[in-house]
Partner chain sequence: MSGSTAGVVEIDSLSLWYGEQPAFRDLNLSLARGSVTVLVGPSGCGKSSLLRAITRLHEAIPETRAEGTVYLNGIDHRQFAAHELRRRVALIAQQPDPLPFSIRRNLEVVLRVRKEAKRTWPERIRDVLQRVRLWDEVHDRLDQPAEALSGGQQQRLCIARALLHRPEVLLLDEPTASLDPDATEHIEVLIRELAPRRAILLVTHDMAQARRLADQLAFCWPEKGCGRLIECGPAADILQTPQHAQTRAWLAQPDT
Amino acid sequence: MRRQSPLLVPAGLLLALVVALFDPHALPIAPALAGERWLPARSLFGIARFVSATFAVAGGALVLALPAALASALATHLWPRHGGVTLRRLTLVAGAIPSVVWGFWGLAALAPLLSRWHPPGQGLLAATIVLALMIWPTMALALDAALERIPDSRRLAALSLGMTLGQRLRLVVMPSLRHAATGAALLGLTRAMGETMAVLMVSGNVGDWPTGPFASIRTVTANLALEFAYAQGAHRDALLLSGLMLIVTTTLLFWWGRRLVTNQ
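Could you show the structure of that chain by itself, in the form predicted on its own?
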């Protein structure tokens, strides 16, 4: 009997979600989403600032989290057995922390610390740091799985040639992680782009351009969470279209990242 793909069920659920969000009557509003100003009372539904803020905070989190994830995955395999197991378990625990907990930590501890340099502390930098901590476990575990798939024959050949640890990392391990690192980065990016609660709590929620690390921003997901409850008519249609656009974008990135990780 042919084995059913484990992706069929989530793919079906995703398709159902896209169908539920798609509204043909909202299509005339689609060109307006490319605008800069979001003023629903004046029928202005430009989300360019929100999209820019989304990519800025997600990209910044990726820059911070990828080196940490790579170091964590390598340490898991280089440490003695019990140390590596402990680190892997701590990574799993970190990945299970709810986003609202990270957001509360950012609001209660990180934002006041950053406010010493630039009040009020809530903005792009705070959201970037919180998101980096949130996506690090996902990326570290993906890289850890890729390290597990390196054939033992390569490791033994490197040892038999008398390679040092640095040479083994440079000539054996890192080339094997090239595609996996790209895939893990894409997985982390999609995770960061789809986050709502933690970013909403620490980003400042002002619809400005991300002009600096302390700028108050609002992402696409935060805008959905803040305004969907009372939106009506064209306002609601614009929010649905922005959510649909985000779902399609993150799905394509996730699919690409998963292929790179699994087909290493």
Contents of the next structure:
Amino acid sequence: MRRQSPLLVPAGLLLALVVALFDPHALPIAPALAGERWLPARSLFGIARFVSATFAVAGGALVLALPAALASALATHLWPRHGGVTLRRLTLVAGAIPSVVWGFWGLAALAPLLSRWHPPGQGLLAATIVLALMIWPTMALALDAALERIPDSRRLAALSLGMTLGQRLRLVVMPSLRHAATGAALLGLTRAMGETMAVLMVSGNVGDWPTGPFASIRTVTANLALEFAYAQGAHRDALLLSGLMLIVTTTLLFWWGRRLVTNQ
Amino acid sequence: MSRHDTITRGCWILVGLFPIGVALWLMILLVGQGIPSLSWSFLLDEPVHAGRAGGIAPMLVSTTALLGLALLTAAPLALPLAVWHRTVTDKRARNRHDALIDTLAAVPSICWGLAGYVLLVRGAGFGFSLLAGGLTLGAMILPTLVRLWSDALADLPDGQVEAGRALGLTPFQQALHIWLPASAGSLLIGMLAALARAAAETAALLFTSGYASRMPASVFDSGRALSVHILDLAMNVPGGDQAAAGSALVLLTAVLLFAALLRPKHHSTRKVSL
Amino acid sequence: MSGSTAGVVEIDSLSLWYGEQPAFRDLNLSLARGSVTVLVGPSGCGKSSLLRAITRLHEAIPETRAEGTVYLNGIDHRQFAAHELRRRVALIAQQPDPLPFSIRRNLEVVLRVRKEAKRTWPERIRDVLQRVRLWDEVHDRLDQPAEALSGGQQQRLCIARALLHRPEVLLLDEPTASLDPDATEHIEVLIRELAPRRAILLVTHDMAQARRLADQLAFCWPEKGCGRLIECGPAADILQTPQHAQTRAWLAQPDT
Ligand SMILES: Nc1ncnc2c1ncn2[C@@H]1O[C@H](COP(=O)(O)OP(=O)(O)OP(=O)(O)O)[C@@H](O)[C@H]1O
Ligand SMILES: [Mg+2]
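Okay, that was the form predicted on its own. Show me the form predicted together with the partner chain next.
Once more the chain from above appears, this time first in line as the rest of the complex follows.
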């Protein structure tokens, strides 16, 4: 077993994480999380609205980011050669922009823009757009790698069948990307669900149901960031439990996505 | 290339440039809003009026300290893992390792913050401190660092690995005497990229290193990271936008300088066009 | 180019470079309707490269450059839209290259590209598969992956796929290289059937096959890594009285 002993480090870290967030004494609170209202002062710890907001905002971000990622991955490959390499580097750089900075942009540029339509502009839509901008680069790089893996023989086959570029993309390239795109989407979803700061800064944080583009929503992560610092007792237990749920959910989604990406 | 194809190509490239364009919009906006507040005194002074005026010196110091601590935490663990990853022949063990590292990398950063609070701030009694923040950050970037360093070592030719083995060196001796010198450049780049990720982090620091905007005197003091400062100025300080933009510009510049060093992993070489 | 005597395809001093390295140079060849031209030559003399250059596939390969002209029915092939050219001049690659779909979908893709009415598809698919003698073997598993077929079946599927375009010219790159005698026989019969209404260029290493099929015979030889067409003419003449020393040597070697 000595050969596997290095595995103890990451395994130990994962264990520490779970141990820190999982407190058996908090378990009795668990059913309360399913409720609708979050009013810690009255011992109401329902996070249903936060969970639905998390899924709404992450799902919406995915819907925006996937086409963007696909287009930019395709542009990387369709661009005459050196342009493509530059584009790829820019994508990498865009993926490194800190989330507070995106949040600041959301407050300073995006929200004022949206507020012309519906003041104050913050809410579900703003958070979705900011999140989409944060997650597309990772997805684009995954799709880019999948495009790269399309073998020359397949490219030549499509060409010699007399397909136009549009037909090659639609009939050969897109089907070749199916797994990778699903995987990339799940990885993007994972990141979107775990993201805190940018969402916190532009989503309004009242905690409405995510029913309209300007609903003032609060995600599970934002709720943690806003309240954990002063939470005590049962309030704190409930927050830790919601954090644990977040880890479990994102990990499961991540695993699914990872399998799709690597099994290609 | 027919006209039809040229149009298709042009359309996709245009659409594909759109998200990059938005990222550039963000950068231009930050430069426009942030430049006016940049000056030597901005970098060297303490904040005044909750940050509306004055500078960001304590945040720069705290951020540097946090990054240093994170690196001190993560590097000694990550290097042996990366070396092991390069040498291990047991494929199943390696896959298991990759899976664990990927899982860790996918943990939402705020959850690292919660764990850091429970285990370090409270459990170990460090309180809100640079030490707790640095350790948390170190745990958080460990998977990134392992990944980047494994990739760096993977570029070493197999011949060098074989040669080292033939000389009867232990993996660790090989690493020390042969590989690390040979791939020092890419290891350094990997380290900077991991630090860029750490410097960009906010959520994990909220409950570990805290908000105090004083100049920290030791690692047991609370210290406000630059990213936390931006959050505070933008959200809680009316009239803090100007200083927020300046701080964001500083952070963005630092992070992007680090990240721009990173080379994309795969490059198209002589592939038939799509 | 006077219409009546000129071939369907006229290759006029065509050269091709991969980067700085020439693959073949100054190649002249004429393919006539109703005739099978067989191109032989040692490995690496640029046979596959020539076939790609005829259909302008080299344009998709980075750092590859061609000089000279190819005429299709008297028109410079660069005047066609690339996809149009490749529908009229079908290339069947050296390695069978079915797309990673089902057998049916591999064929439907072409019908879709051609925008043929959907109700005609099943019939077209059956016809073309019968034509390449694949129908009996696969008609009950059209929805299985094409990549699960044997090499010979894949090769026939690729020919079928190309035939759906009803091409005027067929370029076949060693279509029987990896097949057993039975399957080879199938393909040779098919080529003879297809020949009367088309121009066919066939690359092969198998001299016995060349003797069986060729109306016109062309010999390619590498000089300093660059292919040259050293001899070309009616098959009967060349087989009887080869002019070139290398051709004689090549013809003298025992058939495999
Ligand atoms: N994509 C490419 N890039 C660079 N060089 C190439 C490429 N394709 C072929 N070549 C080179 O061009 C020369 C001719 O190759 P080609 O495949 O045309 O030969 P061939 O006559 O078909 O050989 P074979 O009988 O083995 O199929 C070879 O030296 C080969 O290495
Ligand atoms: Mg060949």
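What we label the rigid core is the largest C-alpha set whose atoms superpose within 1.5 Å from one form to the other. Numbering follows the first chain given and starts at 1. The shown structure was predicted, so the numbers you read here are calculated from the model rather than taken from an experiment.
- With the core superposed, A181 shows a C-alpha displacement below 2 Å between the two forms.
- With the core superposed, I129 shows a C-alpha displacement below 2 Å between the two forms.
- If you fit the rigid core between the two forms, you'll see the Cα of V172 move by 2 angstroms or more.
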